[in-house]
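The data below hold one chain only, encoded as C-alpha cells and taken in the form predicted on its own.
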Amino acid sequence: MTWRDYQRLQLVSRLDDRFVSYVEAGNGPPLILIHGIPVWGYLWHGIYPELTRTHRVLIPDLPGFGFSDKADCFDRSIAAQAQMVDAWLGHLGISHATIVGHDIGGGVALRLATRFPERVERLIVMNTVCYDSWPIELMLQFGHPEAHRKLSASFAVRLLRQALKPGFASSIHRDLLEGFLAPYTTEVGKLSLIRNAAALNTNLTTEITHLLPGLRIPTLVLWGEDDRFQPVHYGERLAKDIPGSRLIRVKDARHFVMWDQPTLVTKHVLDFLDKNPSISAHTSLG
C-alpha cells in the first residue's frame, strides 16, 4: 500500500479547535495503534489488516503529525497527546480500548495507562520511549527553533531519511521511507515536525515511573532487541516495573520492529489479545 492509498482511507474527527485524521477498519473490541516520531499512522499499514479480523482497529495521526492538524502554536507534548487520545476516544464513544504504542506513541500509551486508567483495558508497547531513554541526539538538534530558519523542507527530509535507516535491521525500501516522511515535505509540514521535536520532554516519562507498579492491566512489552535508538534494557526495566507484564525480545529487529519482523510481531500481538480477551466490545459513553 502506498502512502497515498493509505491517506485516502483516513477519516477526520474535529476536537474543539484541532482535528485528527485516522484510519478505522474491522469490527470487535477497539484496538488503538499509536505511532512515534517522525512518522505517522502509515507506520502500521503493514500489520493492521490482519488485526482487523478480530478487532476494530483505529490508527490516529497525532496532532502535528501526518495529516492531522499541523497549525502552529499548540502543545504537542506526550502529555497533551495523551489528553487528545482520551478526548478523541470519548468523541468516538469508546469508553475503553487496547492501546498499542511505538516510540513516543508508547510514551503516550504509558501516560494513558497511568493518567487515564479507565480508558486502557490492555497495553502493548513496542520499542517505546520511557524513563530517561529519550530524546535521541538528532531529535534534540532537530527541535531547536533555529532549525526552522536554517533547514529547508527538502534538506530536512533528506536528513531524516538518513537518520531513520539505522532503525531497520536490513535495507528498507526507499518508498517506505518516502511514505513515512511524505507529510513533512512542505514548509508547513517541516515546521510542524520541528515543533513536535521541540516538545519531546524526558520529564513526562520519568514523572510516571512511580505509577508503573500500580498498573493492573494485561501488558505486553515487545522489543526489537537490536534497537540503536531505544536499547532493550529499557524494555527489561519496564517489564520488571509493570506487574504481570511480559517482555518479548524480537531477534533480528531494531527500532522499527513491526517492519523488521512483521509476521512475528503480528503473531505476538494476536496471541496476547487472544490470551487476554477484552471484557466487552466498545461501549458508548452516552
The other form holds:
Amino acid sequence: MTWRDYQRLQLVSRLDDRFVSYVEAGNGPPLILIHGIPVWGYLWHGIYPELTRTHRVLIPDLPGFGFSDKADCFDRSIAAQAQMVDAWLGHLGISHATIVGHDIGGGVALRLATRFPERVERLIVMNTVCYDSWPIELMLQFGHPEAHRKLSASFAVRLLRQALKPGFASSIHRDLLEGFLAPYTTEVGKLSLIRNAAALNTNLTTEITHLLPGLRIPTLVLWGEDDRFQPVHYGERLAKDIPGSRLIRVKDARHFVMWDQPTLVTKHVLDFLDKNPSISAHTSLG
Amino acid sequence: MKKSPILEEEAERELSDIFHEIRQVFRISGVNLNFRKWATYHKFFPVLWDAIRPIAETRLFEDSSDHIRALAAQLADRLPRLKITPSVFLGESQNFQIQAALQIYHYINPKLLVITSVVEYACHHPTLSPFQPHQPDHELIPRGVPRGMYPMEMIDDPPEDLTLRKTFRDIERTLGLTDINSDYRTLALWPEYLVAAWHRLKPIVKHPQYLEAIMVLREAAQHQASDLLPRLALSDHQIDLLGRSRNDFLETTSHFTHLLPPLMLNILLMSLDWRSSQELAVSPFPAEFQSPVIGPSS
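One more: the block was the form predicted on its own; return the form predicted together with its partner chain.
First the chain shown before, then all remaining chains and molecules of the complex.
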C-alpha cells in the first residue's frame, strides 16, 4: 500500500480546535496502534490488516505528526499526546481499549496506562521509549531551535532517511522510507516535526517509573533485540517492573521490529490478545 | 530580470520580523506571495510595511475585505459549478483538510486584494495627509492567527511530480502568472484534487461572466482603496527608495490587483462544492470585537 493509498483511508475527528486523522478498520474490541517519531500511522500498514480480523483497529496520527493537525501553539509532549488519545477515545465513544505503542507511541501508551488506567485494558509496547532511554541524539539535534533555519525541508528529509536506516535490520525499500517521511517534506511539515522533536522530554517517562509496578493489566513487551535506538535492556527492565508482563525478544530485528519481522510480530500480538481476552467485546461510553 | 519571491523560511533579521508581523496583523498562518514578492524590494519593503500596518489592523480594513468577499461569493454563485469532488476519490480527512485549506485563502485573498489596491493607489497618489489609525472610529481587530486556521502548507515549486509540474505551468500560462500562487501550491498537497479542479476551472476562466466578475471585483476593490480606506502614508521621498525599480514595483503591484480577483473566484468555485454561496459570503474567521484602543501604536 502506498502512503497515498493509506492517506485516502484516513478519517478525521475534531477535538476542540485540533483535528486528528486516523484509519479505522475491522470489528471487535478496539485496538489502538500508536506510532513514534518521526513517522506516522503509515508505520502500521504492513501488519494492521491481519489484526482487523478480530479487532476494531484504530490508528491515529498523533497531533503534529502525519496528516493530523500541524498548526502552531499546542503541547506535543507525550503527556499531552496521552491526554489527546484519551479525549479522542472518549470522542469516539470507546471507554477502554487495547493500546499498542512503538517508540514514543510506547511512551504515550505507558502514560495512558499509568495516568488513565480505566482506558487501557491490555498494553503492548514495542521498542518503546521508557525511563531515560530517550531522546536519542538524532532527535535532540533535530529539535534544536536552529534546526528550522539550518535545514531545508528536502535536506531534513534526506537526513532523516539516512538516519532511519539503522533502525531496520535489513535494507528497507526506498518507497517505504519515503512514505514514512512524506508528511514532513514541506516547510510546515518539517517545522511541525521539529516542534515534535523539541517536545521530547525524558522526565515524562522517568516520572511514571514508580507507577509501573502498580499496573494491573496484561502487558506484552515486544522488542527487536538488535535495536540501536532503544536498546533491549530497557525492555528487560520494563518487563521486570510491570507485574505479570512478558518480554519477547525478536531476533534479527531492530527498532522497526514490525517491519523487520512482520509475521512474527503479528503472531506474537495475536497470541497475546488471544490469551488475554478483552473483558468486553465493545463497550461504549454512550 | 525576474525576481524570485523570498521564501518565508529564508527571511532573515528585519524581514523575518516583518513576516512574523504580517501573520499577526493579517491573521494568517503564512505569508502570501504578494508580500514575499514585495519583500524583494529590500529598502522599500520595511517602509511599505510601516505604511500598510496601521490600515491592516483596523476594523475598517477587515470590513472592507468582508464586503469584497461577500461580493465575490455573490458573483461566483452565478458561474457554472465545478463539481470536482465526485470525480476524485478523496478520504474523509483529505476532504476535511482541503476545505480547511480553501478557507485560508477564502479569508486572506479579499484582504490581499484590498491592501494591494490601496498600495497601488498610494503609489500613484503619494499622500500629504497620511492615514490616522487611532481615531475612535478606527477600532483595531485582534492580532494573531485565528484558532483552528489550517497552516499555510505548500509544496515546492517546481514540484517533483511531473503531472503537477505540467499543471502549474498550465495555470501560469492560462492565468498569466509570473509565479505560482500559494493557493495552488497548497492545493497541490492533494495532487489529484488540484489536477481535477484545474481541468474544470480552465474552460470557465474564459467565460464572459467570469471575466465580467473579475472586472466588478477589481473596481469594487479600487473603490474601497480610494474612497473608503484613507491613503497609505507614503510620500514621494519614500517611493523614491525604489530607485530604478519603481516601475517594476508598480508593475508587480498592478499584476497582483489583476490576478487576485480570478484567484478569489477560483477558490470560491472550489469551495462551492461544499458550501453555499450564502455561507461563503461570510468571513470564515470573523474578527472578534474588542474595545477601541486610543493612543500611540505599541
